[in-house]
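Next up is one chain by itself, shown in structure tokens, the form predicted alone.
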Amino acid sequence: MHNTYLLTEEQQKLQRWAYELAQAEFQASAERWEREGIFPWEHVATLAEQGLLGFTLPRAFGGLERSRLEAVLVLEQLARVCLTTAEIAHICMNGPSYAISRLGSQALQARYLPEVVAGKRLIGIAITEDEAGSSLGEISTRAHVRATSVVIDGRKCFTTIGDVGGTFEVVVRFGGEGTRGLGAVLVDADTPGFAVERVYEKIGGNGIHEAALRFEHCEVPREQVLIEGDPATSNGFKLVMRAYNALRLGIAANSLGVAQAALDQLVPYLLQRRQFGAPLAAAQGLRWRVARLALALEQARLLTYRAALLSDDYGFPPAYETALAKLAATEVALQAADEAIQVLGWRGITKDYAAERRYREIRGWTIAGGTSEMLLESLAKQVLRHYEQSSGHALQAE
């Protein structure tokens, strides 16, 4: 199969070396991070030493300001063998690092960017409430501004690194109800009234911890509010789930590393085992399973592409293309996930395998990010909206 999605020579380089990275470096603890529960502090050095940290991150402040696509492209490779890495360098290349380098002042960005970049520091993102999961408009987690500071008050829960971020954007609400008046705040782990009640045990993924976070009386310096809400709009808000897409297009690349990964896995094994005096993959049943993964794969791949490909003012990638390949990619890579454990049969429930741990993995990715059915609801509301404008006739309710 030729797959070179019309890359250039360079950008398939960068994705044989991305591979062949993880291949050297982490591919031999790719299961030691799941069994364990423990965060890989030494491959956020390697990272860091690569510069994968600070891929996508301005020069100025010792980043590499690759591109998007590129970041997708290296993302996919390092999933492909150990997803627990390939996340970490997604919250550095997408996450609020990503963020505080398109709107943050210069004094936030020199005050963080060099040190997410080192390794030093690693910035997560909390926004998920007790009450407010796909409901961002019921944040309760407030902002008082003062004159020359912000205190935070509320509670967050399953935010990722939660328990080893150094500092945390915080959506907080500035007033207002609904979805007017949210905003964001940089706030470090180390202020006074910041702490980690919690982390989550789950299904799988537990390299990378999520926790429950407390913000009592969190003061810190006006300067810290990286978008200030306006409690008579939603334009914060809306700035917000902008920078939030850089994410999502992330999870997207990495669901796709996960998906070649399982099927890497159970191809080889269907031409190799032998049933009924014949391979499994001489079983048309199976065939065509396999036919419907790549197909599936290919699609993911290309909207994710594509996605990449374009960006708005502030250099995020578009809402509508972003959840297209969000919801095709994390669905395939489950399904892929699960296949690969069918087709292994009594091999692929075990721990001798990998594809248990695949699945376990990636299971929550149709969760986190946005659920599969809020993304459908998203992208059936503007279908359904450039229709209504394009024919002047609006959706009438049944």
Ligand SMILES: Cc1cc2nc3c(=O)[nH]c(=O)nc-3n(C[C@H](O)[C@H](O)[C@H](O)COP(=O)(O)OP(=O)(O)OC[C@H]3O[C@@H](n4cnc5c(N)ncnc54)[C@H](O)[C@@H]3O)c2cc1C
Contents of the next structure:
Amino acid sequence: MHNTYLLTEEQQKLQRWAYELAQAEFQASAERWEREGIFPWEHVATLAEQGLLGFTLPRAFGGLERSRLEAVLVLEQLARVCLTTAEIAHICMNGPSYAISRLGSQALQARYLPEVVAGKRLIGIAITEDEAGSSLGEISTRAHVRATSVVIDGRKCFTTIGDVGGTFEVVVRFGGEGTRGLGAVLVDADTPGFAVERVYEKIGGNGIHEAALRFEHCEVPREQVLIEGDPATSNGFKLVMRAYNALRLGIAANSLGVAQAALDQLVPYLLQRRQFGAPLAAAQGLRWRVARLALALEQARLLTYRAALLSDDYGFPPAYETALAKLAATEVALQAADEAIQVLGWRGITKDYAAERRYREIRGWTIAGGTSEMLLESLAKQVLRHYEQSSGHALQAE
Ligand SMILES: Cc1cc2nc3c(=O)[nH]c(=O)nc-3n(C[C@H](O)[C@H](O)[C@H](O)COP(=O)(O)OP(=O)(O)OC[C@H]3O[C@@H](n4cnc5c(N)ncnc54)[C@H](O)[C@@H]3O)c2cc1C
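Please give the other form, namely the form predicted together with the ligand, since only the form predicted alone has been shown so far.
Time for the whole complex; same chain goes first.
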């Protein structure tokens, strides 16, 4: 509610600007993308005009080079109004384009980033395979290295923007076993041997499609290798995951916006709707739900802003803080979207109000970008390791 505490006047102005832009440009059609299942190319153009696709990308390639916290603030406000549009901005600000800007050669940056900034090319990330979901050590898509090229063979599933992306960062095996030997190669969608095999129908978030991608002897120049896999180590995989933290944090930012939108809908309804001669807001059970949601949202927001202020050596947000933020933000968004339906009663499940759409749109986000369970596992490992490494952790009698 008073989410101005830590923010400068400039940052608050940016928040207001993003919210007003989203209301003016994206609100009217937010429901249409979902209903018709159309990808909003018009919004890509508007995002490009407003500098939002290149928001975090280098000035040298047309971007605005704004901070990650500013990107979080903008995404939160866009997602409050239209999650579909926020997701597109997020993919460009935090996804493979951002990884290219931090890890790619000058030639790769010059080739891809100006087109991303201009809204002429979207770059997706293809990691997941049928047999490699949470367990990425089982990735089998292969990169065969030749003198001047790399040949990719394999299949990826559930790749966001798989049907409209111009390029994909494909996580592949250069050899080795488990996470050893994994790395990432950029493959353009017009490369011979690349095919979109199918597009999935899903519960919601239908303006943006996920697709299965096939790579059959897809040959790309050696220069397209973004992260080289070393069959003897997991170094390539670790770098892929470090870059992935930027995407993970963007999911947290979007989720904050969705949670806020749910709260913005359910609280006024509690105040206005009367049953048993009093507003619903007078019922303690419902008031306390609001308080719990506000608490969880503030916690998630603080965690997300904190992670956004921190960077590793490459400029990606750190794993531990990002996992906390993503877990907290996606879970409060899902909870708030669900509770908005409950509080609205029968209205909540009709298509007359945004509550049911919001729930369907957010349902996948505790799965995408590292499931809640995998994030808990990674957090648990780090906390346990910390205590295992410090002496004197055995239970002591007082
Ligand atoms: C909206 C959306 C967008 C996506 N976009 C992309 C994309 O752009 N690119 C891409 O590569 N992938 C994408 N994915 C796929 C996503 O990364 C995977 O869904 C995710 O990694 C989990 O893999 P899985 O679905 O195969 O589940 P599985 O790994 O099969 O797991 C199934 C369930 O079991 C749980 N589980 C698994 N192992 C354990 C364990 N050891 N302990 C406890 N619980 C466990 C999981 O948390 C999950 O709930 C997207 C997914 C969604 C929902």
